[in-house]
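One chain follows as structure tokens, the form predicted alone.
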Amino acid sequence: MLFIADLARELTVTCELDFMAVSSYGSSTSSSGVVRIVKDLDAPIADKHVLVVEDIVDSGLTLGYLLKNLAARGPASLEICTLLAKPGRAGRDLPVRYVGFELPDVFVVGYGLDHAQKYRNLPHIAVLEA
């Protein structure tokens, strides 16, 4: 939510914001392999231009699932923007159009990113040591 708030303040076009909560991590630092929608969109996206804003693209599992789900809802277009990407880990050919920063295979927290719902409030991004 922190990244999208900063991003929205920089947009010069009229837009609507809606939120989903999708998870494949639970309280672990590695993906469980099972994707679940915790909170779905409130408004329909049919015939709208949709920008999916992600905090991080890691394995690609969650985002791949999300893209299929959203595409089935008939948007006019569907693009992806992510603050962080781990290009060496993305096992899928995901069409991420906008990438803020690439990072190595580390688990990061802060600036809205969490581990077991902790550390989201850090004003910076930090590596979580195992």
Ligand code: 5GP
Second form
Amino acid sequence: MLFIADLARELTVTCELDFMAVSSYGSSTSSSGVVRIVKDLDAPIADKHVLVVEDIVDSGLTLGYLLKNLAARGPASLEICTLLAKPGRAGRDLPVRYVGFELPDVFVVGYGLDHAQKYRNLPHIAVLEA
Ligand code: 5GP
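Given the form predicted alone above, what does the protein look like in the form predicted in complex with guanosine-5'-monophosphate?
Let us now look at the entire complex, which starts with that chain.
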């Protein structure tokens, strides 16, 4: 939410914004790859150029699932932009076109990212210490 709000204000092309909410089953600090769509897009994406904006890609499992789901809807193109990326995604063949910052294997919070729904409101990104 915070990232798309800042990114959108820098875009100069005419575009639509739509939102999906997905939740991955698994422990609180790692993803299982089994994804539940909590909120789907409001509009169809067939024949549209789609840029998926993510806050963070860790194992890439969530995004891998999401991409298959979105690709089946027939977009004209499908690209990914992520603010943060961890080394785990390296083994996956995800077409991440834009990466803001590469992270080491740490769990981060703030700037929209949570741990058990807390810390999303931090104006910066911080490492959560165990
Ligand atoms: P993946 O499926 O790529 O392992 O995990 C993707 C999702 O897990 C992200 O969209 C995010 O919701 C959550 N996630 C992964 N790493 C972190 C992290 O370091 N901090 C927070 N707050 N969430 C993370």
